[in-house]
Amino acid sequence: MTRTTDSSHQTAADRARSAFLDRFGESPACVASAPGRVNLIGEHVDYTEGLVLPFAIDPRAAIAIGIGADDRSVFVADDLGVSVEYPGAPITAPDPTPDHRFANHLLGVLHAAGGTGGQPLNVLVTSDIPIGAGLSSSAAVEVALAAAVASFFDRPADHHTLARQAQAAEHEFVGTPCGIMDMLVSAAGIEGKALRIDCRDLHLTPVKMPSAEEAVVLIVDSGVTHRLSDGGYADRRDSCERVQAVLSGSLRDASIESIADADLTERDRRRATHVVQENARVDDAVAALEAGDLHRLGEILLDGHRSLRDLFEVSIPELDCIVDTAADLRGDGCFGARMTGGGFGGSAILLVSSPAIEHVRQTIERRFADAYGRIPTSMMVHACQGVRLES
């Protein structure tokens, strides 16, 4: 992890430090921040040992921690105006209270990181990452806390360790059986690069993103909040696991032919077909980036969206509207688009020629407003550094 002293603007880390002082009357012992992420391609394949191509983005979540006073632990989500208190050290099991949902992300990380040694702990969270927009706000919080805890208690803090602790929190405390992609790119992100992650061995290969003069990435939020722990995500994962049981092996090693010949339901067959084809799209996208062929990359994004919509069935009409509009703008400033994240809501990612960004944005807003009576929020994002300690 690197340290930074950037004080040019009020970052999530600045806000966490200030809010911690206001809430607890002393400066935090440690502040760490971690970014959200956008996945260019490679959706719903990380939990089947597949290939993904995400990058860390500018918006970040920050964690400030310090020793608890009065023999109690306090968790504060400052942006949400929510806090939870526990007598003594933080509890070591999920908190079942509905209003305490956010606390389980923190409790799970602390548990996976080895606990606090019986020490009461104050934890304060701030974030610039929109919640429910498919940009991995939860993973960023979890990775930031894992980094802060590692620094505070002088424990191992390599990227893979932090990512595994965050993933364990999702599995064991939050109830989302997610893959490791979101956490790993939040931990290991590199300025100006996407990361090709092989989810079988977690090998990372940096891939240069287009320059700002060539193209920009525009994120358009559908405004439909998704929550992966609501069941749709787990249902898709169950489908993949059923197919793997029939094939007696990972979908990473499957072919379209082996899926066609297997004894599967039509729904499971469609979902498995998406996974096999999506893995191939990742390496096609890497090749397109390395060749500087943004038109080809745009085709791959659109193909990936059609697969997520028709085969994996995780898109929604609002996302389809955004992507269909982007497809209509091919040749007029937009290279391509697709939904990004787990689906059932969230955002779409658009690859746009830099001079055309406002034209594309305004066209998306107009058509979306015509269909849904509201203007979607959007933002440009860049490939940024992963987790860091804030001095």
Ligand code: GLA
The other form holds:
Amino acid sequence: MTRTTDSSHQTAADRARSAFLDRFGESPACVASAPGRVNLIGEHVDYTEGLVLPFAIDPRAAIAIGIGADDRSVFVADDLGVSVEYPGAPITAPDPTPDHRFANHLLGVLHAAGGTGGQPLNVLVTSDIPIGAGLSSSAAVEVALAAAVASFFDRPADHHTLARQAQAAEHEFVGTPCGIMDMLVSAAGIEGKALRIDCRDLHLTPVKMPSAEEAVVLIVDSGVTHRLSDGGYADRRDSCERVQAVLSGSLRDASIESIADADLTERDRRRATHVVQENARVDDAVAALEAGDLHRLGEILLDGHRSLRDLFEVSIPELDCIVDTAADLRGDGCFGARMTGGGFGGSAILLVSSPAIEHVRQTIERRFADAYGRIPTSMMVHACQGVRLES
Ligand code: GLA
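Switching conditions: you have the form predicted on its own, so give me the form predicted in complex with the named molecule.
Now the complete complex, all chains and molecules, led by this one.
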């Protein structure tokens, strides 16, 4: 983790620092920030020891912390305008109050990180990452807090430790049975690189992204808010676990033949087929990136989308509309596209040649508006550094 100072514009970290001062009357003891992410390819395979290829993106979440005064802990979500207070140190179990949902992300990290040693703690959160857009806004908050706490209490702060603490918070306090992809790339992201993560041993391999002259990644938000705790995600995970029980082994080691022969429901077979083919697509995508073959990469993205739509069944019509339009623009500046993240809403990513970006964006907006009566928000992103302490 490196320390940086960014004074060029009001970053999430700047806002966290000044909002903390306003709220608590003193400067924070520590500020950390962590980015959102998109996944280029490798969807719904991280929880079966598969391969993924995400990168950290420009928007960041920031956390400012300091010792609580008057023997109470206060958590503030500045952008949401909400706060929660606890007498003494932060509680060590999930907060059951419905309005306190956001606090469970923080409580979960503090718990997984070994607590505060009984000290009251003030925590203030700000973020540039849109919530519900499938860009891992929660993972970014959790990773930033894990880093701030590690620094403040002088505890281990390697990327894997921070990611595991964030994942434990999701599993044990938020109730989302997510994989580790989002938090690991938010922790370990590298400027200009995607990360091939082998979710079996969590080995990370940086893979160079195209330069801005070659291609840019455009994120288009379907505007349909997804929540991984809503059930569809856990249902897909259950399917994969049933298949692994029948195969007596990890889906990572399965083949199309072993799935075709196994005693499975047709739905579970389709989902398992997606997983096996998706793992292969990740290494195909790495090879395409290394060869600078963006046309091939675009085809892989489109194949991945079809598989998520037809086999894994996690896309929605709004995302299909964006991706179908992108596919129609192949040969007209768009290399390919797919939904990214868990699905059921959220965003699509498009790989676009730089000169075509405005044409592609406007065509997507027009087609989407014709179908859904509103213009989707979009942003260009590039591969960014992961978590950092902000001096
Ligand atoms: C969400 C989860 C990840 C991963 C993706 C699907 O983003 O948090 O762990 O499973 O969905 O690839």
